[in-house]
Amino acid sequence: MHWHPDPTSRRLHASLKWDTYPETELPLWVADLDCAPPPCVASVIQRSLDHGVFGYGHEPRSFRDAWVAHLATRHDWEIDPDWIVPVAGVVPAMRLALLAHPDIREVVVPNLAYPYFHAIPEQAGLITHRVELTQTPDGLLPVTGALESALNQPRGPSALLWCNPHNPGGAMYSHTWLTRALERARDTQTLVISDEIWADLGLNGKPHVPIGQLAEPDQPTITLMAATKTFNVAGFPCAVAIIPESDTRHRFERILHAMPHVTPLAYQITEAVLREGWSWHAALIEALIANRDRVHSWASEHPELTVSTGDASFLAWIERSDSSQTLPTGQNRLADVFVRGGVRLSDGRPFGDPEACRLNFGCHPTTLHKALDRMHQVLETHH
C-alpha cells in the first residue's frame, strides 16, 4: 500500500473529496482515502476490459462464500450464506430496510452520527428519537440510560438504526453494550439496523463485533457490511446485509425489486479484496496508526480542543474543550476557522453538532502535515 505520489491530481478524476472545493483547500472531510486499492482490484477490471462485454449481471456463488470465510476468519461469526442480502450500498441499504417496513413510524438514531442517520427516517416523514452521544477517551459513546429512555418513547413499531464501529469518532461497542442494547430492542418490539461499515478498519487490535452475532436468531436484525471503505473502492458500490431471521430478510428481498442492483464487476472487486487483499490491509493499518498518531501529537499542542478517534476508522472528531475561551463561537463555525485557514474538514453540522468537525486523516502525511500546520497557525490567530 502506497499513499498517491501527486493527490492533488485526483482533481483530475472528478473526484468529489478533490474537486468540490477550491484547489486553495487542503480536503479532508469526505472518507475517501488517498491511496490506490489492492493490486487486486486492477487485476479483476483488467480482465473485465480483456473479456469486453459489460450487460446484464448476477451474483456469483463465489462472492457468498467469501463473505462466510471472510466473517468467520476475521469477525468469528458463523453465518449461514442464504441470510446474506446483496445491495448496492450500505446507505441505501439503511433506506431499503425503512422501506420495507412501512408499519414502522419512528425511529431511534444517535446524535452524533453520520448525516445520513438523521437525514433518511427525517426524508421518509418519521418521528425520531435521539440517543445522546458525549465525547470519551474511546470515541462519542450513549450517555448513560439515553438508550434505554429513547427505546422507551416509540408508542407503536420502531427500529433502532445504530453505526458500529460509530462515525463519527471511531467507538467499537462492547460485546456486553450490545447485548443489552438488543435485550432491550427484543424488549420494546424494536427491528434492529446497524451500519458496520467501520468493521474492518480497527487501529488499536481490538475485536469488532458484529450485532448479528450476539441476537438470538428469531430477533430481527440487519447487518450490514461493506468492503468499500476498507478497500477505498467506493466507486463499486456493494454491500450486503445480514439478516437472520427469514421474515426480515424476505421483506428486505421483496423491497428491492425495481432498485439498483450490484454490478458484475462490484461483485467480482468486492471478492478479490476479501480473498486476496489483507496484506495491502496490514500495510494500510500500520499507514493510519502512524497519521492517527501525528493528529494525537497535534491535539496535544491544542488543550482548546478535544480530539478523538476511538478504536476504529480514520477518522477524528474535533470539538471545543470545556476550557476553551479563545475559539469563536456562532457564525464563525470550528469548521469556518479552518477553511479561512485553507483546509476543509466536514462541518459538525449534519452530524448534529453545529461547533464540532471532523477530519480525515487517510492522506498522504505530507498533505497531513501541512494541514494540520495550517490548522495550528489559523488556531494561534486566536490566542
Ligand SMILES: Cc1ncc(COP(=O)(O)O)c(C=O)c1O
Contents of the next structure:
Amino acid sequence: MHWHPDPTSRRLHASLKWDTYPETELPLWVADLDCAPPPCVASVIQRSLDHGVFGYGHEPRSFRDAWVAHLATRHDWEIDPDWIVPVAGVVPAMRLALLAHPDIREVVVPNLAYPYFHAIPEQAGLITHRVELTQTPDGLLPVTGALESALNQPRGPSALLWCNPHNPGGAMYSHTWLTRALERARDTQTLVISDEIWADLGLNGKPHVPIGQLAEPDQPTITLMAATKTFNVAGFPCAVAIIPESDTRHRFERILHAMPHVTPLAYQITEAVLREGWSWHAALIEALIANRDRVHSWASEHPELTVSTGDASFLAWIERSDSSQTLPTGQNRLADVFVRGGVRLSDGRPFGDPEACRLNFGCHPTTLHKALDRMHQVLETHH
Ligand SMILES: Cc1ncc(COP(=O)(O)O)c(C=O)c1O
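Having seen the form predicted alone, please provide the structure of the form predicted together with the named molecule.
Now the complete complex, all chains and molecules, led by this one.
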C-alpha cells in the first residue's frame, strides 16, 4: 500500500473529495483514502477490459463463499451463506431495510452519527428517538441508560439503527454492551439494523463483534458490511446485508428491485480484495496508525480542542474543549474557521453537533502535515 504521490490528480478522475471545493482548500473530509487499492483490483479491471463485453451480471457463487470465509476468519462468525443478500451500498441498504418494513414508524439512532442515520428516518417521515453519546476514555459512547430509555419510547413497531465501529467517534462496542442492546431490542420487539462498514479498520487490535454473531438466528437483525471502505473501492458499490431471520430477509429481498444491481466488476473486485487484499491491508493499518498518532500529537498542542479517534476508522472528531474561550463562537464554527485557514473538514452539523467537525486522516502524510499546519496557523490568529 502506498499513498498516491500526487493526490491532487484525483481531480481529473471525478473525485468527490478533491473536486467539490476550491483548489485552495486541502480536502480532509469525505471518508475515502488517497491511495490505490490492492493490486488485485487492477487485475480484475484489466481482465474485464481485455474481454470487453459489459452486459448484465449476476452474483458469482464464489462471492458469498468469500464473505463466509472472511467472517469466519476475521470476525469469528460462522454464517449460513443463504443469510447473505448483496446490495449496491450500505446507505441504500439502510433505506431499503426501512422501506421493507412500512409498519415501522419509529427509529432509535445514536446522536452523534453519520449523517444518513439522521437523514434517512427524517426523510421517511419517521419519529426519531436519539441516544446521546458522550466522551469517555473509550471514545464517544452512549450515556448510561440512554439506549434502554430510547428503546422504551416507541409506541409501535420500531427499529434500532446502530453503527459499529462508530462514525464519527471510532468506538468499537464491546461484547457485553452489544449483548445488552440485543436483549433490550428483543424485549421491545425492535428490528436491529447495524452498519458495520468500518469493521475491518480497527487500529488498536480490539476485536470487532458483529451484531449478528451475538443474536439468536430467530431475532430480526440486519448486519450491513462492505469491503469498499476498507480497501478504498467505494467507486464500485457493493455491500452485503446479512439477515439470519428468514421473514426479515425475504422482506428485504423483495424490495431489492428499488436499487441498481451490484455490477459484475463490483462483485469481482469485492471478492478479490476479501481473498487477496490482506497484506495491503496490514500496510494500510500501519500507515493509518502513524497518521492517527500525528493527529494526536498535533492535538496535544491544542488544549482548546478535544480530538477523539476511538479504536477504529481513519476519522478524528474535533470539538471545542472546556478551555476554548479563546476560540471564536457563533458564526465562527470550527469547520468554518478551518475553511478560512484552507482546510476542508466535514461539518459537524449533519452529524448532530454544529460546533464540531470531522477530519479524515486517510491521506499522504505530507497532505496531513500541511493541513495540520494550516489548522494550527488559523487557530493562532484567533488567539
Ligand atoms: C458509517 C457509514 N456507513 C455507510 C457509509 C457509506 O456506505 P456506502 O458507500 O456503501 O453507501 C459510510 C461512508 O463513509 C459510513 O461511514
